[in-house]
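This document starts with one chain, in the form predicted on its own, laid out as structure tokens.
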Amino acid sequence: MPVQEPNTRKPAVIVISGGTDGMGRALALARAERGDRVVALGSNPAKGRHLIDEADRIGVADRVRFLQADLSSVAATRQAIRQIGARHEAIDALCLFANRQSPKRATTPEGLERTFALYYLSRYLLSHGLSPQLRRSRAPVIVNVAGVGMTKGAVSWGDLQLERKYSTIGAQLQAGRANDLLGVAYAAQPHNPIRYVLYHPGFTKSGDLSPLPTAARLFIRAAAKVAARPVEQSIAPVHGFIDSPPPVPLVAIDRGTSLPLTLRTLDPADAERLAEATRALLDTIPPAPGAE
């Protein structure tokens, strides 16, 4: 009989925002089953306990850590970054899933429109804030799960906080286009070894629908039975991005199709413009008391 080679793969450290729901939760448990150490970020402690309970049921509770953080808060996201950095010298993958739809315009205690803060700003902060730890990995990668490939919606340059005109879909589309540009600007940094993947999984049976009106929840659930992809199918490519990061600084994948980086939604000038606007916005939010 042939001698089977031992599995010498070193466990990876993976940080997952939105790690207690849908695709993020499924990825957290799947990676722990593969032997990786997972930090799952989420705002709901009950969902965090359920994640740990499920990890315990499948025998991987020692590999999954739940870190409670309201990622719509800049201060809370910065605190989570400090906590992760204090515990992990190196991070191999950062997977960004956190998002929640808001039927009405709502603001965070810091005065930010909530969808923009959660869906885009948290991803900007985590990407840049955990860069030192990612750079210590031999093959670091960031996977930003949003809507790359879609061309609907745009960044409202004169009204990033959508004070003049708000809609649930408009807010989602703006944040999605902002994430496209986040990937472009991040990958363009000089001497940057961290690969950035913009990934659109398509319509998936995933996520928390509780903020939506009853009629909308029923419609989405009915549509999901017909057209949505299973969670396992949607996260399958993410395993590949983690295990074999792309050889180039930036890739954009829409449901298995590699997209040209010349798409108008991936314009480098717009990416730099948004990066400057984001830095200016974040400069207006002071550090929390006691933060470094």
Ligand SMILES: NC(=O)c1ccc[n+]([C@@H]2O[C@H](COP(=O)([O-])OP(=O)(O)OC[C@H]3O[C@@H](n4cnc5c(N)ncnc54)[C@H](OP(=O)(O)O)[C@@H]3O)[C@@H](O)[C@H]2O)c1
The other form holds:
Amino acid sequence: MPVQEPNTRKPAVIVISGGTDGMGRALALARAERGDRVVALGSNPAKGRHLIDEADRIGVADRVRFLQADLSSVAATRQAIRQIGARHEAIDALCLFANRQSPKRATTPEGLERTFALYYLSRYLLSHGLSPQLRRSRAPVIVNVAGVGMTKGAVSWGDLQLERKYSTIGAQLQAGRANDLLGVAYAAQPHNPIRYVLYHPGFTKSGDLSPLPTAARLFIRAAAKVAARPVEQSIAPVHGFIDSPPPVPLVAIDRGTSLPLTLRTLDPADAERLAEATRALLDTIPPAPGAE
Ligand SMILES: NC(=O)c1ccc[n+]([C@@H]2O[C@H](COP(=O)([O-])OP(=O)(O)OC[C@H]3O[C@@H](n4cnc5c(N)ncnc54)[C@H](OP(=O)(O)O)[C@@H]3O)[C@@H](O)[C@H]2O)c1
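Mind sharing the form predicted together with the named molecule? What's above is the form predicted on its own.
Every component of the complex follows; first up is the chain already shown.
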């Protein structure tokens, strides 16, 4: 009989925004099955309960925690960061999946355009807010799952909140390009051991289409049947990013292809400009009383 090598891999602590559905949920369960401890963030408590039920069914409920947070709210995201930090001294991987389409321009109670707040700003806050815990890991990594490599869309510099011109796709593309720039600015910080992976999973058999009009839902479902990739295939590279973070501060991967960091959507000057605009915006949303 072959002698089995003992499994000496240390369990990792993994925080997943949007860990209750689609690709984030699949990653949460798969990492727990591999022995890691997972914190899954989502806004819908019923989805959180279903995640825990499924974790229970496969025997890993002790390794999965659901944390309810509306990540379109700066205050709620900051609170989630505090809650995670209070419980976890060190975090090995932060995986960012949370997103939802807004067919009409909607604003959050803090006055921000919802897609910008959820898809971009929550990722900015989590990336920077959990940096102290990530720095305590031996091999920390942030995986931002969005649309790197797409050159469509742009940051609307004079109108970040899309007050003058709004479309569902335009808002998604702006936040996608903003996430590209978030990775560039984050990785450029001096003395930063945390690796940043911008990852485009490609068209995948996931995604909550419920906010969309019926015709768009039917069209996307039909297209997904023939062209979308299974969730497990799309998240497969993410396991690799977590288990062996890249040796350089930033990588941009579109499915299996490594992209050049010279892409115009990864321009360092634009990245610094957006980081400055984001800091200025967040200064207008002070911490809730008693939060610090
Ligand atoms: N699916 C594709 O074809 C595709 C292609 C390219 C890129 N991507 C990108 O990949 C990422 C994951 O996509 P997916 O298809 O796995 O998405 P999904 O199935 O729709 O899952 C989205 C996740 O985000 C969470 N979420 C949504 N609104 C939230 C809020 N306000 N606060 C907290 N959590 C919230 C959802 O949980 P709750 O409902 O509980 O809030 C859910 O866990 C997204 O960034 C997407 O843009 C997807």
